[in-house]
Structure formats: structure tokens, C-alpha cells
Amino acid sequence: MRIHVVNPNSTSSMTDKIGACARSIASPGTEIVATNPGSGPASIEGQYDEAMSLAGLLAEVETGERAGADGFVVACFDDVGLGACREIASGPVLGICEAAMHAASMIATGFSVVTTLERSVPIVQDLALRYGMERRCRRVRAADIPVLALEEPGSNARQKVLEEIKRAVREDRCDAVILGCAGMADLTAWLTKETGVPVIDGVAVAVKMVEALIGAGLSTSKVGAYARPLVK
């Protein structure tokens, strides 16, 4: 099967990291195609960036659909444009926040999310409500680092994320922690080892869930809200 992982921002080095994470977890025989738009915001930090990223994201999904992708992962924790992507995709489309929260609910009684900047906190809180996870989500925290700092050597971003996770475990009494940015994907194993709690990367779990949905013969419903866009 072929899974197309789309990074909605235009930073190719982050896409490379996301693609490597997806390939490391994918089953034998699963082809991972990881792409990003050629233009648009370099990072997605707020609702303006989300809106500016949508055209490029949809173009990447349309390209993947024409190329025969069996399923898609939208690799931005804000889960931008999921509904629109599902209208144009035949196979399942998962967002990494959606996937991570459902995974956390299966292995822990409560979880916290550690994201990048404070401005992302209300966006993630709204997603928790949308997914029915408000009772499981103990808190959404910000490590106070710009997304692109995760790409910069010497930024101390890794340590800030680690310290925020430790505070989450201590203060929120959570049983698991979700990483609230696709750019943190490569830190998962190290953070789990350092903190002793399951640290969940949405890219990895979204890839495995898409594999499972495809393997079960499930595709996106074209009756109702996810019907193909009307021709105008």
C-alpha cells in the first residue's frame, strides 16, 4: 500500500524528518511518500498560518490521489483542512492530533499535550473538544519554542520539551504525553526513556492507523459530508 504523508508547511527539512519517522514505523510493503507544498508558511503557528497553508495542502492531496495513494496523513498537529482533504481523497485521511488523542485514550486514563507556542494551546483545546477527548485531556501545555527552533542546532528546544513533559507528569498527573508538533517526531523514543511515561508522536500512530484502516478495507465515505466537491 502507499501512504502519502503531507506536511502542510513549506519547510522541506521538517518533511524529511517526518518522512523518516513514518518509514521507520511503517510495515514492510508500505510505501511512504512524504511531501510539502512548494510555497506557503514555513511553519504553522496560529489560525492565519493554517488558512494560508490550505491551498498547498489540498494540492498535495490531489496530487497524491491522482498518483494512486491508498491513504493520507496530514502531518500538522492543528489537523488543518481534514474535512476538505477527506472530500477529495478516496482512502482514509487522518490528522496527527486526532490519531494521537485516540491512541492515548487507549493506553492511559488521562493525557497532556506538550506543544510549541502558547498561541497553539486554544487550538489544541478546541480539537480535544471536537474529538470528544475533553475528559481525557488533562492539560495542553506550551514549551515556549517556535516550531522552526526544533530544526536549529543549539536551540535547546529538546531540553525545553523534556522539562515541560516532566512538569506535565508531576503537576497534571497524566499517564501519557502527546507531542503537539510533527517537528518533534524524532524525539519520541528519547523522551519516553527520559520521562518513564508513554510519549506519543502523532505521525507514527497516524501511519499505523491508516495502515489498519486500509487493511480492513475501509475508505472515506462519499455519502454525506465527505462527498466529492460539487462541480461548479
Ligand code: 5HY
Second form
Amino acid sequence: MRIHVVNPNSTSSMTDKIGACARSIASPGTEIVATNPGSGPASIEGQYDEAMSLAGLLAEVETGERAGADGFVVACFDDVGLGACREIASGPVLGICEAAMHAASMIATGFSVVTTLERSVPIVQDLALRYGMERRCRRVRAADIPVLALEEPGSNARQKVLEEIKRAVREDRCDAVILGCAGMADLTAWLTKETGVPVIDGVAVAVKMVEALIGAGLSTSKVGAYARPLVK
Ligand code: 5HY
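To test you: the structure above is the form predicted alone. What is the structure of the form predicted in complex with the named molecule?
Up next: the whole complex, starting with the chain shown before.
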């Protein structure tokens, strides 16, 4: 099968990192295609960036659909444009936030999320409500780092994420922590080792969940809200 992973921001180094993470966990028979729009916001930090990323995201999904992708992952923790992507795709489309929250809810009684900037906290809180996870999400925290700091060798971004996870474990009664940015995907094993709790990366779990859904013969329902867009 082929899973198309779309990074909705236009930073190709992050796409490369996301693709490497996806390929490292994909099953032998799964081809991973990882792309990003050629233009649009370099990072998605808030609702304006989300809106500006949508056209590029949808163009990538349309290209993937025409190329015969069996499923998609939207690799941005804001789960931007998820419903719209589901309308134009045939196969399953998972957002990394939704996938991570469901995975966390199946291995832990409660989880916290550590994202990048404070402005993203209410966005993730709204997603927890949308996904019915408000009783399992102990807290959404920000490590106070710009998204692109995760792309800068030598920045202290990874250390700030580690410290925030340690605070979450101490203060939130959480027994798992979700990484609230696709750009953190390469830190998962190190953070799990350093903190002693399951640290969940949405890119990895979304890839495995798309594989599972396809393996179960499931695809996006076209008889309701995810029916193909009406021709105008
Ligand atoms: C992401 N922004 O996963 C989100 C999350 C965040 O460019 N990729 C981005 O940190 O807001």
C-alpha cells in the first residue's frame, strides 16, 4: 500500500524528518510518500497560518489521490483541513493529533500534550473537545519554542521540550505525554528514555492506524459529511 504523508507547512527539512519517521515504522509492504506545498507558511503557528496552509495541503492531497494513494496522514498537530481532505480522498485520512490522542487513551488513563507556543494551546484544547478526549487530556502545555527552532541544530528546543514533559509528569497526573508538533517526531525515543513515560508521536501512530484501517478494508465514508465536494 501507499500512504501519502503531507506536511502542510512549506519547510522541506521538516518534511524529510517526518518522512524518515514514517518510513522507520511503516510495514515492509507500505510505501511512504512525504510531501509539502511549494509555498505557504514555513510553519503553522496559529489560526491565520492554518488558513494560509489549506490550499497547499488540499493540492497535495489531490495530487496524492490522483497518484493512487491508499491513505493519507495530515502531519500537523493542528489537524488542519482534516474534514476537507476526507472529502477529496478515497482512503482513510488521519490527523496526527486525533491519532495520538486515541493511541494515548488506549495505553494510559490520562495524557498531557506538550506543544510549541502558548498560542497553540487553545487550538489543541479545542481538538481534545472535538475528539471527545476532554476527560483523558490532563493538560495542554507549551514548551515556549517556535516550530522552526526544532529545525535548528544547536538550538535548545529539544531540552525545553524535555523539561516541559518532566513538569507534566510531576504536576498533571498524566501517565503518557503526546508530542504536540510534527517537528518533534525525531525526539520520541530519546524523550521516552529520558522521562520514563510513554511519549507518543502522532506521525508514527497515524501511519500505523492508516495501515490498520486499510488492512481492515475501511476507507472514508462517502455517504455523509465526507462525500465528494459538489460540482458548482
Ligand atoms: C505542526 N505547526 O505540527 C504544528 C504544530 C504547532 O508547522 N507543524 C507546524 O507547533 O503548532
